[in-house]
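Consider the single chain below, provided in structure tokens and representing the form predicted on its own.
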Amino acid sequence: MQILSVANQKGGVAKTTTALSLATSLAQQGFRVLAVDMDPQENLSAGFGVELEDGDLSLFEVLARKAKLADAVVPVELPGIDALSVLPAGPRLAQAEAELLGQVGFDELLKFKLAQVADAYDYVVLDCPPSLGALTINALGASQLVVVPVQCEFFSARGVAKLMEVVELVQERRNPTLQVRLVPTLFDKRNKISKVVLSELVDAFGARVSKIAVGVDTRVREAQVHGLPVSIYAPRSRASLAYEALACEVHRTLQTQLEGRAHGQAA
């Protein structure tokens, strides 16, 4: 099983539609996809059509209330596709946050959950919250890769400093294999600060930033209406091919950490 987080500590990058995306673009695929919403706002569940009722188990309750992850786990259901799921977040999700800083090894806790379901799943996808909080900081410690999504516009480019400090932090005292992809989203090829702010990515992160730009797209917006994924409801826009190009540039990736990681063993 292959985890990968989507964070950034702004909002308004495309972080959920990210998500979302990557999600339904592996399981499209044939890949067996677990998406999990880790945002309190809730929107990776609302973007897959999953509403929770009284009594049912979310996020929350796996991670402060000791329920079983499998227990939490939601069918989704999209044409074409056979094997995706959704854990909810859960709207006391939030609470979380200051439950499990109390907890000894609470960076660690969605890593032990994870690792309960590892045979039923080939993807995990964790949809972070726009903070660098104990959520954020579990789904970075689980992960093989983080994907950051990055909107070409200065400010956006320039938070981007503060949440690599924190990968490297984990790199350092808890996942020293994690890998980070950067993602030019809402990228604007008339706009010429977007164009700049590009290039300037490039020249700071080099290899580490994708070679796929998620252009602006009105597609994305009509399918969040529609409580689809730009894959499913708009399949040929120029959003959906490059989010597919995007999770063939992860598999890869993650495949070949995977290759690396079995020769090491083996010599």
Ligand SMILES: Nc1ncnc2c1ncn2[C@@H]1O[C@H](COP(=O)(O)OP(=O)(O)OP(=O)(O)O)[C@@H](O)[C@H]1O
Contents of the next structure:
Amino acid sequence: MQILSVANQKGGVAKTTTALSLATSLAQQGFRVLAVDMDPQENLSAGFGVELEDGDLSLFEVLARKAKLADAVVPVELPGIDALSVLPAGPRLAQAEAELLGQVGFDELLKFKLAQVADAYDYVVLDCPPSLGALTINALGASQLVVVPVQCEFFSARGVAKLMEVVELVQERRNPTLQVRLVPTLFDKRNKISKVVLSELVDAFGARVSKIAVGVDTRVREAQVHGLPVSIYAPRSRASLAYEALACEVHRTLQTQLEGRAHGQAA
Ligand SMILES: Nc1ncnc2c1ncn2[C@@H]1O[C@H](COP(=O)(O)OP(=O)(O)OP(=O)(O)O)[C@@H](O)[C@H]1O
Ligand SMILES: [Mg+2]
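Now that you have shown the form predicted on its own, what about the form predicted in complex with the named molecule?
And the full complex, kicking off with our chain again.
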């Protein structure tokens, strides 16, 4: 099982859209995928058309009330997809974040919980909230790869530098093999600022910036209104194709890392 998080403390940069689309694309390619909604706003769950009812379990009960992760997972039925599930956040997840901070080993709790379902999934995609709190730190600690959507507008690069400091701390102290991929999002090719920001990003972060930029595409918003991932709602749209290519890039990156580790062990 490979785990990737989608994180950026800045709001509205397309984290949830990216998590939703990557999870869907990987599932369309035949992988068994679990998408985890780590944001109390519950946008990822809504994007899959999943709504919690009273008494349903969620990530909140898993992290703060000792519920079994497998009991909180909801299967998602979408055309052409066999094995895609969502773990909803639960509206009380913000409260769990405050509770977690006081506990020993809080930053490894999610990793520990996910290890219990390691045989059930090929990929886990974690949609982080727009903050660098306990939930995002848990996600980074559990992941092999963090995908960072960066909106192509001024001030983006400064926020990314702050996130990269946190990523480096996690790498140093907890998770030395965590890889980073910055993904330019909401790219507007008619807008000069988009191009300037993209070249600034490449100057600052080099090969860590993905060659795949996701452009502004109205089909993304339409899909959201219908409670469907854009890859299902409009499979031939520019955004769907970009995310499909990104899913392939993510798969290749993680596969190479896995093979490298196997070689390292053999040597
Ligand atoms: N490629 C795109 N083209 C057009 N609109 C987009 C695109 N990607 C995302 N959006 C829109 O931008 C808004 C923010 O996207 P999203 O919710 O994915 O961001 P987020 O980073 O998860 O936000 P938050 O920080 O609040 O969790 C949404 O309304 C979404 O529909
Ligand atoms: Mg979001």
